[in-house]
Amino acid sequence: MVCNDVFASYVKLLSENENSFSLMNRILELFWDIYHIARVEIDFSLSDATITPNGKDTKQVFSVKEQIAKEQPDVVRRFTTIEQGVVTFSLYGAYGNAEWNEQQHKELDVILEVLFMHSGRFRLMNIVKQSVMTDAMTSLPNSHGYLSFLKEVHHNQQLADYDSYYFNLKRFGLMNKKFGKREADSIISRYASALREFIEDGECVARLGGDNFAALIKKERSKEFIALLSGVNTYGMLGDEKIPVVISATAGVCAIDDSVTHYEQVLSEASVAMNVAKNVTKEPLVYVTKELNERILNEKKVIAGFSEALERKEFKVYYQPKVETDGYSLVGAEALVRWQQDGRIVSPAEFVPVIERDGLICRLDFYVLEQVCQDIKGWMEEGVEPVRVSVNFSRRHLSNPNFAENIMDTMKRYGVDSRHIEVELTETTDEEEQGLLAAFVHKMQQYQVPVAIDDFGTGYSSLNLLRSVPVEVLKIDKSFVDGRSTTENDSVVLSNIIRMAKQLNMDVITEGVERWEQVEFLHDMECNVVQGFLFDKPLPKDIFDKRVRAKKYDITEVVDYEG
């Protein structure tokens, strides 16, 4: 080769640098005296492939003597890339210089091939790096890419300019059921495109997996981003039919300030806030606050102390009587749990939702059933006829195929008859849960143990539940009688619920009864079994024991509950 020394310098220059094209002007200067290349154009046409999901078409121009470059290229060379695309090099000679001879054309071919190989290596390294940092389905950054972005912003001391979001798509499981997994993935990709279109330079939105996303948005644009999270219009395909779809999200927001000491903190805190929004407050948006952090700390203490408290029997069963208002006799009770901790009684509102979310509620439910069975056995041994006691169970148990058998095993261990226990669950709007609930109720019917639906009337599918789940008892939610005065609408709705229930051979009981006028109203509706503070608050076992033995209430001592 005519230019061996220059070519050696060229190879050395490439070997010492990764980015080929950042060297182009130096390369042109290196070869100017030999070839007089005045201008180079490099065209990329990359196909829509897995490693370049949206394709890529770009042109880069380099020159050292642009003013004397010919209008048409003297050499055009095309190479197929690893991305299944084409890179085209166009070399423009300078006016006034001799045409390149055959040997020079061969030399230029070698120079371009080396350059192409070097640039391919550089692009391959970028592709590998990008694939590690990018979600393949949506082309958004993945968790690694997002944390890398957070780290860079934190390094530049700019985190306080942003709000951090962690968000989950609402009811996206229904999309999978309706459209199928493949089309649901396409819907997520379309949603991700809307997110990509929204963000500006210096912002980031990432898919962390499934239907979970994170974003770092400039504070001045947070209001617009929250509006976007409230609903993105897209579509799903059912066969050839295009179905409009609105995707909304539940989000946790960390409004970053100078107190943030580590970039990962903004992601974890926003994630916690999102979980609170989704599972506790049922709100679309929850901000990280000092109060929220304290609440989360208290919840962690509850979870950490639960097992030891259960072993020490700190959880006590209280009984709230159920009263038949024709003769004011005790006809049953609901078993409720209280936590006696460090000399105080902890309200269920402080710990039940926490252990419900954590799954520990299942252990507590059977602990309560066991205590109730022990008490019933004690009354029977003393010759006192027990009343039927309803025991609450979380719907989490429905996923346990042996749920019914576990209940029966506990009852048998204490010799408790099925007429003395009632299983109480809250109604559900979830179709899958309704199927599991119906199967469970059928099993319990075989064992002759009645099942009650608590808080009836608060869900969106109450009537469907009446039709599909043959429970024995409906507990009417207290909201139907809560007001200081009942309206005609209250009467119509309640009377129809009671009538339907009785036609389906269900017993009816109303919760939250605190005043005599409510008793009279319910009596007119032919609902004569009530539960509430008018007759008794939840009672510890020793006081309830007196009610079980007496079986009757002296109504001269019963007065309206004032709260």
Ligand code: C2E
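Residue numbers count along the first chain shown, from 1. We call the rigid core whatever largest set of C-alpha positions still superposes within 1.5 Å between the two forms. Keep in mind it's a predicted model, so treat the numbers as computed, not measured. What changes on going to the form predicted in complex with this ligand:
- Taking 2 Å as the criterion, Val40 counts as shifted between these two forms: its C-alpha moves by at least this amount when the rigid core is aligned.
- Relative to the superposed core, Leu23 undergoes a C-alpha shift of no less than 2 Å between these two forms.
- After superposing the rigid core, the Cα of Val76 is displaced by 2 Å or more between these two forms.
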Second form
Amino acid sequence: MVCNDVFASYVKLLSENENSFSLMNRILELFWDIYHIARVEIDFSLSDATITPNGKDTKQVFSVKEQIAKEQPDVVRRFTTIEQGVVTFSLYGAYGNAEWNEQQHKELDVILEVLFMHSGRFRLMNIVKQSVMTDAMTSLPNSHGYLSFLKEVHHNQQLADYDSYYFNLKRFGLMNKKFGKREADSIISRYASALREFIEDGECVARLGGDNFAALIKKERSKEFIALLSGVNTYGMLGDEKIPVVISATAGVCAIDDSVTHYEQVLSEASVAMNVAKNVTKEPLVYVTKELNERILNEKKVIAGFSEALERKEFKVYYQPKVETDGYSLVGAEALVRWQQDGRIVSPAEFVPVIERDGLICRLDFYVLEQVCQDIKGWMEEGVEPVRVSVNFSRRHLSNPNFAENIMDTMKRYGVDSRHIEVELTETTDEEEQGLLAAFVHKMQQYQVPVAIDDFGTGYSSLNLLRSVPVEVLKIDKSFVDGRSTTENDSVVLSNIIRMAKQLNMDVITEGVERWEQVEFLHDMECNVVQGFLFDKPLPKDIFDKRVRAKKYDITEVVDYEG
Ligand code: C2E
Ligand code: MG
Ligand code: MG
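What does the same protein look like in the form predicted in complex with this ligand, given that the last one was the form predicted alone?
What follows is the whole complex; the chain from before opens it.
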């Protein structure tokens, strides 16, 4: 057997290093005195189906300096690798060297076997490492891979050369619906290939899961990348048919500067900006800015303080009167919530959208309904005829199968009659939501509680909605009567909406009325009820109480509102 000392050094060398092939020259030196191996060739042949961290069909050659190898190898040994590939070692003895004897052949076999096993372990570790870092579907790095890339760039103090992106594909749910999950996955893979093609050395794009991606792009190439995000042309297969599709993304961008201390920060900030883009501004791109971070901090405060504020009864219900355009009597009111925070009155515009996104709005809406029911009960007990009060409900309630029942239960608890409550919901274009809305409205119809469509005419008005959902009341948004004078186009649209609503047996109310001329105009168009600062702003309960008792406005006291 080869000298024990040399073999011990060999094992020690391997055990102290991971990549055995990088040690080949030292290994050759180690055995030179005994075997005079002049050259070692290592051939890797891996099939297509295998993971090939070393590439397929690669050849590595190691030779001892100044020694001329023979034409033909003296020893050829083949092993099957863990990836079902083949690795071939070819050993060339130096010229002028005696042939290796049988014993030496055996020893060389042992040496190669040890080497093969050691290298296999290294490759296995690499494969595991690689697969932990790689998204199996697209072969892009996954979140681990991406974070490890960020870490390295941060370590090299190069982060400030980059913009960090977090992006989500627009309406990818539609692709799933149209092509099925499997083909939609293929579309994502094709999209990922387009991203990979764009990426240059030193940049990285990763799939974090689902249709969420992240990228670190050199600042000077950001513009091009944004263009890529705005639309990638690819296709989906429907049977044998190749259907062209354009994939665009909503992105949050963090322009990294030297103030960044944690590398994860550039990913998380971009992801927050993406969420703002998707859910708040509905724009394709939002940059991380100081203002955005402040706003997010504020939102976090709102969410953190909400439950306690609800318990402390800091939310107050205000009432804004609804007035008839015929005789100026009070015919109803809208309940509008205010947050009384340390003596300051916070408008719902500041916190409703925040808690709406979070879902906490559902608790607030029922709290408001409860307060309204309590007030109505109070008026009745005092012998004052209450007016119908409309309560705003977030569309988020629609996915609650007991939404209608919960409203009725609350009303019942206070002995409030259905003629005293109305439900306000904003319009929707989402097909699924429209179905839920229709079901809800039908239920409320059975309970004889009217439902109003709020802010009608803003966003995407869907006349289709009016056809399929039997709402009782159409609340026309204040933007129609906004401004100094209503434009001709506005009045054409408005008069037609009113006429159509009447034909569908709906009541029409216009909000945001601030001047007499608007009342007259609306009256001429047969819109019988208005709500707005002309008559009253939303009023605290004690002042509204007086209106409920009076039931009529003295129009000599009502003057145009001068914002
Ligand atoms: P909305 O339901 O469309 O309510 C009408 C808003 O228009 C109210 O703002 C009201 O003060 C304002 N307004 C009424 N007349 C005039 C006018 O003549 N001129 C002008 N410039 N504004 C007028 P507010 O109270 O700030 O409420 C804003 C929004 O917050 C509401 O819009 C509603 O969407 C939401 N909100 C308020 N309370 C609740 C609630 O309890 N639950 C839910 N889900 N949303 C609520
Ligand atoms: Mg409303
Ligand atoms: Mg409204």
